[in-house]
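In structure tokens, the next block holds one chain alone, the form predicted alone.
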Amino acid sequence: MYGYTGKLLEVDLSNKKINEIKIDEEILKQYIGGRGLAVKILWDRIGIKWDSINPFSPENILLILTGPLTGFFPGGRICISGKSPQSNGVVGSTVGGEFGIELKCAGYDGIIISGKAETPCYIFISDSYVEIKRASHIWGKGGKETLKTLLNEGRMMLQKNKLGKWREPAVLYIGPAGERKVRLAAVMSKLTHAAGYGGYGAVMGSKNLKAILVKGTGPLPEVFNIEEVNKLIKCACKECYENQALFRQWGTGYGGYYFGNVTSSEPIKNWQEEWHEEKSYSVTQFERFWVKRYWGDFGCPTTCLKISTFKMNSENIVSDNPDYELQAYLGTNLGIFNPVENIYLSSLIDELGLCGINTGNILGFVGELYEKGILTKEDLDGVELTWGNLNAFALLIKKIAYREDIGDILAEGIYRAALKLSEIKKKDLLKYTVQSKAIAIGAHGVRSGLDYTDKISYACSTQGGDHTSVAKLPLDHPNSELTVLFYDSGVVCWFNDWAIQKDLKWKFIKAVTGWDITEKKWYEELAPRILSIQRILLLIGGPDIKWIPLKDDENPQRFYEPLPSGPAKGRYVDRKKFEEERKEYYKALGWSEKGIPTSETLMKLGLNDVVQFLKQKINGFYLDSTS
């Protein structure tokens, strides 16, 4: 086997058991890695009782799975994983950083963490040695000290065993959010790198578990053609140089003014407006804090990460650049134009081990609600939350983590939390929310159809608002869901495919692995496989919340409102064409016009086992019925 360990180590929190597992190779060679692998992990692991497992429990599997891509194709990601507590499906997020090398390097595929620890703990991998470490000490922590605390440990552990001054291990994480089982907290790396979508800082908080440390001393996996990986790296990294010239310069810190003013797709207000001509928002007004201008993890020849820093009151901000994500819905969707306040807030996010895209789309729905009256001040227990006050959705924030007050409601995730306001208020708040499947949208709307998103788009996704996984037709376009599930698959950066011929992945995954991996057989087989048995445990959900095939398919109910300002006024999403499109894109998978994969398209992909239990029932919709 080229390209993997073909081990994954497993760690059961609850009986302090630690194995290693090998992986058949025909089972990579149909899921690949990351997403695809942790889809087929859970389904064969807990997909029967799927509808009864609370994402929260001990039974819940927390997957932390790199690819075979990961340490070739130039850039470094890990893919986490496990039952969503926000969708209640299956959510493949992806951080940068060395983790996933490091991980290699030691000689694991990945970790598979079940159960629940007594007391907080965290794991110290070194190679072949791991450890269930106690954590009480940095319980609590936000993330600067948490991260201080353990790269300072981790270099201790590292000599004591003897292997010298080696470079500090690399640190997955959590905060305080995460601690709290917050659903909006994510997984941390380095200071500023999240794993956002999908609650899986909270996953790792119901397991009592801080951190996971890694260090690997040993070489990267063999590859099946090392002449010609070289070569493909190479080739990547120059194309990269040619033409990622603007994006290695501002990374996506120029969307903050050009997908407000030149698309119309950017999140104001909540979603009440798209467009602006804020200036003061432009990238020049961001780089004047930039301390690093290219920042990039393992191999990276895009660098498009940015470090901003300041004083504030005698405290040390940092963030990065800010991202775009993150200047829209810590910004524009708050009614703050400024970029020191902007820099701040994301900070804060970060110190706290939370989402910026989920925390700043609930701020923005909490906004709405405030403006129109609907909840006070009392209801916000004194917050005065005016569009634009920094001091107030700082407090919010604060209270989000830590499940103070209103927070305890608003930490549930956006789409519990308005069903508890709505029952609190006794009307509809769900229609001021902009959500697909409990998950915030991503900051690049859909109204104006100037943005590479489509009507489709959020409501067709597996992962719900994911914006790095939109449902996309022709299916093989270079943005569609199935593009992307390769990426999250194998485990690579997106950014850096960008600027490359659109052939080298494929050559990567042969000259890697040796397996004839083509263009065809990823779009016709491969993917649909993936994200058939994805969509299927989406559908399946619970236990609290389920959702109902082609009805929770559907768009914010706001992108059904035209455009009231900019040169795209007056655009809105046709939900006559939307359901078109809709239906377009169910046949294309081989899915009823329900959305369920059809027995006939399961049965092809090879998936008898799933054809069986459909057989049975999921939300009361039959296969046979609904096919």
Second form
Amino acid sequence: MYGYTGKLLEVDLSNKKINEIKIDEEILKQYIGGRGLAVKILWDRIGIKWDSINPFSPENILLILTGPLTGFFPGGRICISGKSPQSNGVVGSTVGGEFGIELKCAGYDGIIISGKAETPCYIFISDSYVEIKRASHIWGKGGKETLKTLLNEGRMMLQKNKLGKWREPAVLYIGPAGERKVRLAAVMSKLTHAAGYGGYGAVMGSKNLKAILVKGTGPLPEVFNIEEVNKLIKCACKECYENQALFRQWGTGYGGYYFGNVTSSEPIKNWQEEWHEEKSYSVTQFERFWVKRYWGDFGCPTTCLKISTFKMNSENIVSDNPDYELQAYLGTNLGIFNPVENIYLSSLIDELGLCGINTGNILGFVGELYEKGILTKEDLDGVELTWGNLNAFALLIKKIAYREDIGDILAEGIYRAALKLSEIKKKDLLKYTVQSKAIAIGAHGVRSGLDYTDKISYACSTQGGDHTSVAKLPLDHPNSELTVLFYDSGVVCWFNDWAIQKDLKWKFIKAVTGWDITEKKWYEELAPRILSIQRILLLIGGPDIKWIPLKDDENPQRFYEPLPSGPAKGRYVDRKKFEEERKEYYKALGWSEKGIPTSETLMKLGLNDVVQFLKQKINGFYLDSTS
Amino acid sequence: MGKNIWIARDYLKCSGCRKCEIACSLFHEGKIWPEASRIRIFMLFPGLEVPHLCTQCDNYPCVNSCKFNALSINEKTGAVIVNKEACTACGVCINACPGKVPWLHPKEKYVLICDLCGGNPKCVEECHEGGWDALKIIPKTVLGFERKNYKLYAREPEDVTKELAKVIYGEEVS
Ligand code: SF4
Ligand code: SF4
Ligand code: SF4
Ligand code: SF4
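I would like to compare: after the form predicted alone, may I see the structure of the form predicted together with its partner chain?
Now the complete complex, all chains and molecules, led by this one.
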């Protein structure tokens, strides 16, 4: 087997058992790695009892997976998965950093973490040596302190009895939000990188797992053709140097102005508007705070990240760019158009280990309820949540992370919090939420029709509001969920895809694995297979929330309201057109009109076991026939 | 020794992309192998990346420390050359080096020290192609004067990190 180590590490935290398991080559050929492999492992391990498993119970498993391309294809990432405490389905949440490379060099393609530790712990991996260590001294600590302590401790452990200067291990960790099972919690990497969608920081917290450290001293696994891989790396990098100029220069940091002003698709005040002309929010204002202009992860030619710092009340504020998503969600969506305030909120989010998108989304929702008088100062425990009020939003963020007062309700995430608040206020408040399947919609609105997203993008995605994995036709569109699935399964950065020729990724996977994964095979067989299982697990859902096919494959109410301002003023999502497109999308995938993979489609994809299971266990509820 | 070269580093420009490690290990090991690279990027704290590699000290303390005559100096480039057969991986040269630069090969029994790729450093080439230029080739002698600023770089990564932390974050990082 090429490109893989062929082994997974399994850590059972309840019984403190550590195992190595071999992965079957035939399974990897079909599910590749990352998100694809996560879907397969989850189906095999908990598929049968999916609807009864609480994502926070010890029965849920946390998956940390690389892919065959990790370390080879420019821009390495790691994929975090499990049963999501947001959607109750599966999300493949990827994050940058060196973790995936270190893990492969240590001899593992991934880690399966099951059970729950009795007391706070972290996992330390040094090649084949694995230890579960106490974490009581860092439990409760914020991001910076946690990372500082663990990088030091990790190095000291590596240094023991060994010659030379050891480098730091790679670290994945959670902040206070994850420890408290806040459903908006991210798994953090480096200082500012977050696997946000899915809420897996809370799953780590539910297992009493503060962090995972890994150092691998071996080479990356052997590949099928190293000369070819080397050539392809050179070729891909060259294209990134030449074609990614805007991205290299500014990252997505140009977006705060661009997506508001040019494409009218930026969330403003909980998506009540999507257009602005605040020049104060342009990248030239942000870059004044950049102390590092090019920052990236292992093997990345683009290095689109930047580091911002400044001092505020003698406190040192550190954040990445912020990237566009955070510029929008911790800025415009809260009525904030000031780079300094936005950078401050980004650093606060990182420190607490929250997902900036999901948190900024719920803050906007609460902001609107406050504006409308539905939630009062008393409801918010004294916080006056007027748009643009930095201190009020910062306070609410802390309340969410620590589950204090109203924060305890909001910590349940946008969908569950809206249900709860609807109950308290005896009003339907779901209509003010801008989410899909309990996952915040990324900061790329669909109403103007000028951004890359469209009507069905979020409503039909198996990852809900995830702006990277959007439903799109044709199925092989460069932005489609099936295309992104390739990157989430190869576990590398999708941004670098934009600059390189379209056939390079197929050559790449061949040179690494030796397998013939052609474009045709991917779009007609491999991707639909993974996506179909992912869709079924999403629909089964439970135990607290189950999605109703079609009814819940919906746009937020807000997207049916016309845009109130800007050059795209008056545009909205036409419901009839949306329903037609949704039908077409499901048809293209071989799913029924309700978006349920048909037994014919599943059989054709070789998923006979899935069909049998659905027939027996769910009384065929999730089975439809096209005939 | 007029042609001797030397690799200068601008820590503030280092993106942490590790493409230098990829290039070095591919060239010397035929594999992507970060821990067998002769240049290693230390990230003792994110944002404070420190490229760590030999700086060809004028008095070569490493070479002088080796009791097995495993280290020699290449006349043309000034690089330290490791004799794999003679080296016992005892680690004495590591401690003799002011920057603790030498690093034991993770699988074999010999020490790794930058050999300047025989005069065409792959790491520098890679770093330049990417437009970062955190690594730069500088002639060791200019107008007959030998540059002595190599001492800037033959330092332990902890010390460099501390200073960088002050410059970049304005704070102390332990
Ligand atoms: S290639 Fe250059 S920028 Fe990249 S890590 Fe190496 S020294 Fe730093
Ligand atoms: S490690 Fe090798 S080169 Fe260094 S002192 Fe020992 S024998 Fe000599
Ligand atoms: S930097 Fe270290 S390894 Fe290089 S010449 Fe000086 S003492 Fe030797
Ligand atoms: S000059 Fe060559 S041997 Fe030295 S660090 Fe760079 S790539 Fe490695």
